[in-house]
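Only one chain is shown below, in structure tokens, and it's the form predicted alone.
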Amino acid sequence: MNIRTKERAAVRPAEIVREYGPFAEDGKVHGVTHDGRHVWAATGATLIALDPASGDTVRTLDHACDAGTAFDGRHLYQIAESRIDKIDPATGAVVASIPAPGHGGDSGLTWAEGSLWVGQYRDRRIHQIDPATGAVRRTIESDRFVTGVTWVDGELWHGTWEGDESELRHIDPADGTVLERLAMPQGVGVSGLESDGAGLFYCGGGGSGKVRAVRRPKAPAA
């Protein structure tokens, strides 16, 4: 199913409350994710996790990972070229793989609903899809190159990043409809997106090689 979204919100600016790292060696952060204690940043060769209290590198592991990551309760999803590795944290085997709908021109990864949702960055698309196959289930289009994807609350958001613009866009699922727009100041990108679930989003730096926290904004009361 393919939905156009309809219309703009009024962009705000985004409050950037803290920056990790520069942690990539390569020199970007591709894709976030966070299981609930840790945020995972996917540097190119290596996945890292990083305390977000102390900002300390916890854990690594040799991954290729040029995109999303995603996390699902119990493993990690990471995107590597033109597939999607289903990866045991603790072990950082590979248990599982599909291939990513994009066949190489994929972006962001999140986990919501059973499914994963792949970014699609020159197609302008996010793909709900089946994590054990990679069948796409649906797609919402966008006007603007898609970076990171993240649920929270069941709200749907994505990272754009087109020349020195980028914005975190909180759009309806159902039909595409930008609701929130926020502006990360001019020259910083998003090149990655996961929520904590609860305050703050966190924002992959694509080649600052940073990871920036960025709090999400209240909803508008009842």
Given for the second form:
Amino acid sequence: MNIRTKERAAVRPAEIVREYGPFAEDGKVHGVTHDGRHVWAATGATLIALDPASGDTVRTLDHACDAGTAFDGRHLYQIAESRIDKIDPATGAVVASIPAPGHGGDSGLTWAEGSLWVGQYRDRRIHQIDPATGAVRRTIESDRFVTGVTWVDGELWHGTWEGDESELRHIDPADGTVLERLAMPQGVGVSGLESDGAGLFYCGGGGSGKVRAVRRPKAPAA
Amino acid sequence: MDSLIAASARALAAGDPLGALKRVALRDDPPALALRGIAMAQLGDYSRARELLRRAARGFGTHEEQSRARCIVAEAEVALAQRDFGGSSRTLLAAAATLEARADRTNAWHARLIAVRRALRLGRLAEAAAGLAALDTGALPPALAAAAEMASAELDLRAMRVTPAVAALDRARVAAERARVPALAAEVTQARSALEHPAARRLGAAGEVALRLDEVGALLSSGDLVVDACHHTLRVGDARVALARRPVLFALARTLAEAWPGDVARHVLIARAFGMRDPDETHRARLRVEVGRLRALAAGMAKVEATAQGFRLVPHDGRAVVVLAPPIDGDQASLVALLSDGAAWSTSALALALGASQRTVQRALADLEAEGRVRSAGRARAQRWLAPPLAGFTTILLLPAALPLE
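Taking the form predicted alone as the starting point, write out the structure of the form predicted in complex with its partner chain.
Every component of the complex follows; first up is the chain already shown.
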């Protein structure tokens, strides 16, 4: 599959609309999600919510957050070490915990269609898991290190970051075929990914400690 | 980067290497290997740390160049802590260039500083000075600035520029305090206190006076003609004539200087310079030749005048003459004094300078090495001797900056 998908889609440069942060000195951004109003960013030991219009930090939750973040409409899901914590955003309390499918090799996380989708960074794959038990329902292979994962309008997008190259990719959830590729500028990495359900993607900037808004392309490039 | 790597790095940055190891102990992917290597280095197992870092660098390969370069820098730092100076700095400098190209300035500076400190330990003073000059010390983060100032102080001290050395040490102390690394601060304090010990003796008609390093520096910059029996050099201000490879000429110069402003009889000069008790006409002829050579070499500093019974030293412009000797007498003290210029000496060069046999010098060096007062680098005929560094090897604590992450 890797060979077949390699040259399928042409690369276009990603259009970065806005940058937020960095939020702390030598801070990192591991995961991002969007709860409809605010963008949440996992910065290692604190989850912060920022207002995308003003760029102000509106909430902080002290919680270990080492990789992807997701929101299912009521709860936040956060990868910490080798588990996924389900967090009540109102109180910050951990409601439940399930084992992460990659035993700590996990990177991106999103919620869609009643499942959690987990990016396995160096394994170059995405797992679809049961949010209640953590059982793996399905696995999609990629040919790049997978960072963030997100669903928007039935499209599965994921971030890749390998060496100095980083891209946003739209893939076919059925067989992993790459449909669209948006290349980030040289040296700019994508650590976490979430769409706002409309025209923007929010990307975690890894060691740069920033969150970047990237415009989602209007129609798939034929 | 993935979840456990981030968690492990967080533990490492918080000074918890065991916690970091716990999270990645069973993983063999390159980022995990790198973190395990750094944790092992912080726990003091340098050999294991270097092996892990090398494996991590190999695993990252060419398509994750920045991470690989960081592993190379971390390994070089562990090698420095391990006092292993084998190999060349070429890989390290290539890694520094890679990091610079990717705007990873802190780690690039870190790499260049490791190369400077390595050159310093190997007695390659010119290389160290050039490397240090290329660093913008004002822009460095505190921990690196402290290490850079220490290196600069050491270079100054080796060249007997005491005032700039003290200033550099003071800046190093401020930087170490800002960096909040206790071991670094302790090292600066220790280096500073070394300046308070007697560094040399001044011999003169009035007897001997023990001098601290700053007093030696003041003496050297006073403009007097200093016959430096520590480094076997004649100095007037910044001008110097090295006589380490001319032991006979140095013995003559020192004997003449000790008697200044008086003169020295020929038979005394012959006894001191040639080791001959009952000189005959051939020795006197040889003395004339050697005095002629000394006269030529020292022409810019002093005249050597013949008197009725021998010779005397007459410095230009009415300067005084001072003899500077090692703080205590004996072969060992003379060796340590010679090595204090920071350069790498071969046994034969030391034997030549001291007028002793190589075997005598080797014996004295072996004793000194056992006491930790000299170090050697290389093996067999390539073996070179060095003074122990003024600054120590506090290095491992700077490692988290080289975390091979992202």
